[in-house]
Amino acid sequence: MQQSIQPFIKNLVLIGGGHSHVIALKMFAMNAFPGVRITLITNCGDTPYSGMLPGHIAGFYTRSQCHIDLRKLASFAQAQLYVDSVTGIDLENNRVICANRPDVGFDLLSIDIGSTPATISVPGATKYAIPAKPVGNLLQNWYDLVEKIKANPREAVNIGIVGGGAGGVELALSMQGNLKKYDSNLEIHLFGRDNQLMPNANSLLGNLLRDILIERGVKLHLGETVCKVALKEDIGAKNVICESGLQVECNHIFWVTQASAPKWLESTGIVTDERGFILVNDNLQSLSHPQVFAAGDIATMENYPRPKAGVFAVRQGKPLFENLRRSLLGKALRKYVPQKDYLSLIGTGDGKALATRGWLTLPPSKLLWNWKDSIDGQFMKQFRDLPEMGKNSLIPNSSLLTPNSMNCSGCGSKVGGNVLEKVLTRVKESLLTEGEDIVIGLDSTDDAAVVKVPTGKVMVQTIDYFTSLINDPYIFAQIAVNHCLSDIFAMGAIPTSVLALATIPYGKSSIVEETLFQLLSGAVKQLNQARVSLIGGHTIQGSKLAFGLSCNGLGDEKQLLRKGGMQENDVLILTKALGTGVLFAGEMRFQVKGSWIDNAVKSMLLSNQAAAECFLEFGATACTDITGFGLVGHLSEMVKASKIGVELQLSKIPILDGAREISAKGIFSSLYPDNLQASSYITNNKDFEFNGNYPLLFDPQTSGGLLASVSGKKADGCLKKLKELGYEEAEIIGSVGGEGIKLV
């Protein structure tokens, strides 16, 4: 009997990647709820731990060491990740709005996206300065500032910090205990509105701290309003211009004053309190739609106000979790009741630190560092040492699944008719119009579609079709659409149509629907870029999300592209760096940096159609693209087709990054064992198996490159105008002649 897959009956999407959400994702990781889709909307594919930045900002962290990857906890919590800005929420519809992509639907929503810049009213200051968040570009000031002065030690730097909060005086803190060790020309002016640093702390933690800052050589303005910044053109720095009078002239200048809520949740009709953040009950729950959650900055406990902090946000995610799984089983909830103070460790940026909590202050020290350190490094482990798939231990959880649930085969296997209408329907919005080629297509109801070909030309066809190997539909499918048009491409021809074939996760209708109408967006949005028509297809139930094309393109028997056709003293061009193969067989054990994979991500997004049109235009000889059997395997075929062997420098041979860093503790695709086996055309192998780059020549690749010889009197054109074309990673790798693969 055929074994019964769990079908996806709710789904629960959160939308940011704040203290509270990386937490409540962590505990659904381990404690499994078959039937239940989880989606993960965040603008970032890594999102900063608030406890360390101050450290890091010092210079004792490292980027990764303060950042928890959310594609990693994504996976291991088997998580939809998608990397987007959500610009609204449409609750009468139970839909998320993103920027750049189709709409999300929910069933239950959990927000906890921290808080934004409040708006700058004053004068210059949005145009001069630099705001504390997103923290993603605060970052990016800091570093460039950081490379500047090391650059140029002896030039005078003037930093202004408007904000004399907490932030504020960490920023100053953290700068300073980083810059002296370049900069003996560094000054660092901190403007407070307040006669007090920290006023809403107690008067002993902020004459405290007005005293280590000025020990430091911090230049305090405290009782000082900014009301302009102005630039001085004559030599490019800026005014900081006060209420008072007061001048000072800096050149970086940093803005950290209150944060507000997004501008965008005005318009979703959720209650809020007066400063836009959403009001919440003691169940984290919203006091206007039930079916939304919130937690950390973004959230306001109606019952139980408290400051946006940190160690709130860390708090409320095992509550949250808690609610979010009662909610979703139909149980009551539980209230959480925070607690009223709590001890708080302040870096000094000096390798020391002090703790305060309500009127109790203890001045800065090394211990209190260490103990700050060993705190925040604890949090962070459990998201940076998650056990490899198949080895945590998960409790699941069938509460919500209806007994019995058997899936069909066969005919009974097919998406419904209704759910697969609706979804054509929205996706034909954005369909390009059929070409004259095409006599039948999608607005037929007929059987089949029928296509012309042209006087003249012949028919290239060929077909793809894989499982997803990211847990985003949309992303994936435009992965795909490229991967399998790209067959076309390499043998110089032009793609007219495609027929599509789905296999959709077993789930309710809405849920196939949404996940079908995600799948097809997102292949529509790729194929309208190549101009090609999609022109029927075919969709059905089972257990992974799978996708593929059969494509049909037209060409000039004449001027086609093929393996065979490489001549002496040719050169071998690669358009993509290799790597994919082993970068996803590393992200299932846990063991890649989520920017590896955003980077493989950027690659496999890439069309070879423009790279196509450059190897025609330059006179290519032969050309095929790189995929599942490996740069080697496909060379390979080349050689044979080509009858006369090539020379690799593999040396040259562009790789993603991370790829050499995954090979290297002997994690690889399933494929590869049998891709090896191409090794023995390699005329010199035994000379090579331990260089780093050895491996990656077997690695099969998803919407990989293509691999052209051209003339060595137009390579060097060739490649300059491929780069032109965005395909940063082509190289020149080898040459043609002799016999076999050498390597060199």
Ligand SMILES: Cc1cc2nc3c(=O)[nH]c(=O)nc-3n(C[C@H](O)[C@H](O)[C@H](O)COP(=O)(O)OP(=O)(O)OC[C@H]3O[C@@H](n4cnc5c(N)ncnc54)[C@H](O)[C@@H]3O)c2cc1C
Contents of the next structure:
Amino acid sequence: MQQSIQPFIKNLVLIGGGHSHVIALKMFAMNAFPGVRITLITNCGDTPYSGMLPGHIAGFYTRSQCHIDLRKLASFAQAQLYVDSVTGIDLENNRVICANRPDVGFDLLSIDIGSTPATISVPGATKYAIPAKPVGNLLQNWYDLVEKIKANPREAVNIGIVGGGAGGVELALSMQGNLKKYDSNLEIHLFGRDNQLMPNANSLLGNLLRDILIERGVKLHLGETVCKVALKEDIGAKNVICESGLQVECNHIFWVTQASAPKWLESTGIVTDERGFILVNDNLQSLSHPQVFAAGDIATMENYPRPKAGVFAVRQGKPLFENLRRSLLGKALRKYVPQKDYLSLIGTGDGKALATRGWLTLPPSKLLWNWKDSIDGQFMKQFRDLPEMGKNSLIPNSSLLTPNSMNCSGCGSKVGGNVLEKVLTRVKESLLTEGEDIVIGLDSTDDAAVVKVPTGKVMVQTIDYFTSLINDPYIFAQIAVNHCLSDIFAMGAIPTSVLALATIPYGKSSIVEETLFQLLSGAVKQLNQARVSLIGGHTIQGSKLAFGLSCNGLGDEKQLLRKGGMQENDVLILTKALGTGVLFAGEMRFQVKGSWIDNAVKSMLLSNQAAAECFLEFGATACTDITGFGLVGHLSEMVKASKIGVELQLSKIPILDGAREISAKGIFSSLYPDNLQASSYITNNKDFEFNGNYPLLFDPQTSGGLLASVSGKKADGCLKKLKELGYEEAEIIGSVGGEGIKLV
Ligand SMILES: Cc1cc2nc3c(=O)[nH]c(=O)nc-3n(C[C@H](O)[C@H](O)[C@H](O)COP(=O)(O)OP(=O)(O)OC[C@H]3O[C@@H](n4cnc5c(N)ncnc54)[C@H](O)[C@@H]3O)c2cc1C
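Switch from the form predicted on its own to the form predicted in complex with this ligand and print that structure.
Complete assembly follows, chain above in first position.
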């Protein structure tokens, strides 16, 4: 989480984790810039490096070798990471519109979202062809095709690749190079509008590639303009139809035609070229909106138009960083002149590569492939091997801060009333109307909220509050709400109202407002889902984002689920996997894969509400939620209160992906040593100390699962229902009986 005792003065938002942005982010990481809050909005957690993509399809690299982990990089740059698709930009109010979250404000915006192949104008292409971008979709289709061929190599497979440029040629060579080993009944057809392959390059290269493709059995259809893709209903295959009348039957069609820009850019009012790409000046700055920069495929440099290729996007990273930095500081921008020619090393999918620059072309060789492999490997290394937090010497090379950027304490640290009112007005639009138990709530100006307790009910209260473990206030608030309400659910009660407590990082009021808006929007989303009213709260500024709730719930005194009700022959059911503590400890040290964190976040976003209802339905005898003290810490409280022991099946305990790997490296949450004290409750701990799951028993959980004891007779039905409710990781992890906690 980006944290600072110094206030944020400027809000820099980057859209898309393309090649230019990953380089700019790395440079922001290595040149700390106090006062600037950076937010990366990306529609994927990892972004492909185009230079190695064909090599991945050819089978030389794994998926992770050719992808940059954006979560890890953003963490390293202390940037916020919002995973969502941008669908528009309001350039009058400087707000980015996203598909699934509140819009995001900015002072300075940079766009590096790449391009997609133009398919719109060809009937049937959008429906029946697989575009080369987004790459995630291309790869999924490719993996499925490979699996299909592996399973049934004799089945005829006709691949059609539409596009005779660099992308189409590389795809054809890579696919052929990979699939030849399956001895399959395979045909690859490559369609190109021009008579020459890669028409923008020299004819020597085009002819050389033509000869290689023919020799490798790829059927070339050059000088053919594909005008339609149609389904042949009778045989389920598709026909690629060309203007000349040529029709070729293909059951998998990949579309790698000229790059095009997303439609939504048109509605932003930003000035573009005739193909819809953002026109930028020599500073990579929009011609129409100086607060917007753009780089990579999505940008066209007015004075230096270049082909849409990854190599240009990579080169623009450094000048983009420099001009974003200068723009933030109010300094004069620096002109950038891209080179005209560049050395291109093209993999031929068979462990060789050819080289071309200008009029010079070198034929394919293993030596050239080794050279390309080494260049690409070096490029990726800079994003993979990141130094641990505190070990990277962040050198503040500039700062927006002035001596007046001081923060006050006491009541002076409160968020200004004006800011709070503005945010509350915005979030109130989506807030559920307050329940009938609320006498005085958020709508009133009174000093405190007033809540009725209906006759026959008891009020169940709990409070929790903690600093953010993730660099997205909208997601963090949803996790925090789940975590805080979880105590009420564990008691078998129904939450009705909450008071919120928030600490917002210091900043100028517009940035504080933006963070508070994202935070409260996330909280309201989750509270609405639980049908709980927000009736008040308190907000201050501090060095770290933090959030918590004081929760009120109602229950029937006799039906409350307590820790002390476990019965002999009950079984223990845990609803979520363990490991959030070690994973986030690993994240701080850049030791985790982004996908592990994505998975942990998914688990933390799962509310315990439905699980609690399920446990009540199946007559659970005791229940608790697994949070800060870890599984054994909370279980030992159940054992003490119930005055009966348990047997835990260590191998049955669900563990989040990556948690075992991180704990095996000796990386744990700072609370772990304290939690480990609870090992004294385990009667045979010495026998299991070296088991990979053992340390996770003491791992503190954020928004962890519920642990309940249920009669052995009802356990299978209860577990089945939990799985149906979405608790995929739920497991029976042990049984009740004996003394203390015994591991088996
Ligand atoms: C099969 C194939 C092979 C290629 N091989 C090469 C090669 O060997 N060498 C070469 O130089 N070029 C190659 N290219 C071209 C190269 O892929 C592009 O030129 C390059 O990726 C452009 O980089 P970029 O930074 O502009 O965008 P990208 O690399 O496309 O990155 C854009 C990022 O923004 C994200 N994004 C997109 N839209 C949104 C949105 N609305 N909201 C949030 N995030 C968004 C994307 O998910 C992606 O992470 C190849 C292209 C293809 C299709």
